[in-house]
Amino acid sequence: MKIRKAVIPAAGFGTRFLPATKSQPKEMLPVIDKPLIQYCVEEAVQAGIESIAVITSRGKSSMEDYFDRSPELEQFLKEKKKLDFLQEVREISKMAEFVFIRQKQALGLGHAILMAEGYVGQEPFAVLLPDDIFDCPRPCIQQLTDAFLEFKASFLVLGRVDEEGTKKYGIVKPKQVSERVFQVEDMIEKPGPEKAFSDLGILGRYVFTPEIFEAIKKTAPDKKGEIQITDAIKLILEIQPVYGYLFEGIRYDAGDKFGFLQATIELALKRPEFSQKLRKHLESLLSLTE
């Protein structure tokens, strides 16, 4: 059954770029020209999905009226026959059909993805977090949706983590099924490198089947008051398998301030219009402190 359905948990508080967040959400932060949550939202679209759902909270309409046609600026831009701006402003209210729903509070990632349980229905749908940015050959999401295909179940991104990776992520314990695909056996929620089982980390890449939302209604929240998307994938395991799937390709964490300016510059460096300038001041830059 193809993925039709993409949902986007955007409803931080976006804690790690304050102050820059605490008037505009850290989803509409621009990497290079393109806000953040776009690149995901491209991805997404790459892969042949048609309908997103955003998970949205207070302060956050900015979201929803940046992929919400803009008939002023649209008229201005036509006016000053400004065609290119024109064509790609338009371009961006058709990229998908968008849902934009409220959580009103941040009880988890869990908690986020089951505010669309209404919205999926019963079908297999991905998720996708808008804090990584990939830069893959064959879109991240799209790796997933394919595994998918083949398997009928639901699968993980994975990568390879270091140590300090193992108190940031998910890991899971795994039992390798082919090059990229493993079994997942097990899986811990930041265990620090003592407690991993591997060094396959989970990376903000999801495809689910619809019996996700009934685990996580069971999954009681932890020590902060939080459902973690891993307690309720664990319940999962009783009753079906999951797979994780080694990804090919690059990712940035720019939900991390580094990992913002590692995306833009290096993102920047494969723009033709940027690419010869940047190297040439980064140059410019390492030969001053030489």
Given for the second form:
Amino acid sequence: MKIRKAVIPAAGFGTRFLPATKSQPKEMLPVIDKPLIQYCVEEAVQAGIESIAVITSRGKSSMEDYFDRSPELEQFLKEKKKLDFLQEVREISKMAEFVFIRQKQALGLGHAILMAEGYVGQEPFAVLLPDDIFDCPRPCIQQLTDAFLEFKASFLVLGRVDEEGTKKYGIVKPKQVSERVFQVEDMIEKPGPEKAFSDLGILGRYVFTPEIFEAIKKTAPDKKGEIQITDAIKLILEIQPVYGYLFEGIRYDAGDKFGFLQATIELALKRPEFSQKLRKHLESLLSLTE
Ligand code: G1P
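Could you output the structure for the form predicted together with 1-O-phosphono-alpha-D-glucopyranose (G1P), given that the previous block was the form predicted on its own?
Okay, now the whole complex, with that chain kicking things off.
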């Protein structure tokens, strides 16, 4: 069954990025010239997703405006004959069908995904966390949706993490099935190096069967009162196999200040209009510090 729908949880406070996120959504911070959230929307669309539900919260309505038409701006650009911008601005609202659902209380990632139950219905769906920007030969979420089609089971994207990463990500206990596919035997949320089962961390892309919603409802809140998606996936493990896919490509944690800087510089180096200029500039900065 083809995956047609995606859910993008974007309701958090963006505390790692304060003060910039005090009065604007983290997901709208621009990496070069596009807001963070647009990178994962484009990734989903490239993978064949047709409809996207964004989970939002109070103070984040600029995301809704961004993915809507903007007739006044379009008229202005038309009159000024700025046709490239006009085209680009128009394309944004046409990329997919967009639905916005409010999470009224910040009760965790699992709870945010549960908000999409009515929207998703009884079909498998993708989840993309906008903090992660993936730069991959095949869109990262498509690596998961292709694997889903083969195995007909939920998939999590996996990456190798260092000791620090065991404190930042869910970690799986893997049983290797093929070069990139691992059956998940167990998992633990941010265990730290001592309790980590492996160096395989869960990154921000998932494909779920609709059973995840019942599992989230049965999941008890953690110590902070949040319903973690990792705990809900653990319940799914009791009734269905779940797999991890070691993705091929590069990933930036752009929800973190340093990761955001890395993403900005590396993605700019790949853009033809900046590449040479930026490389030269970076080289001159480095020669000053030598
Ligand atoms: C969430 C998940 C965690 C996963 C991470 C990926 O954590 O709970 O298992 O490794 O996303 O980015 P959060 O980043 O919301 O703390």
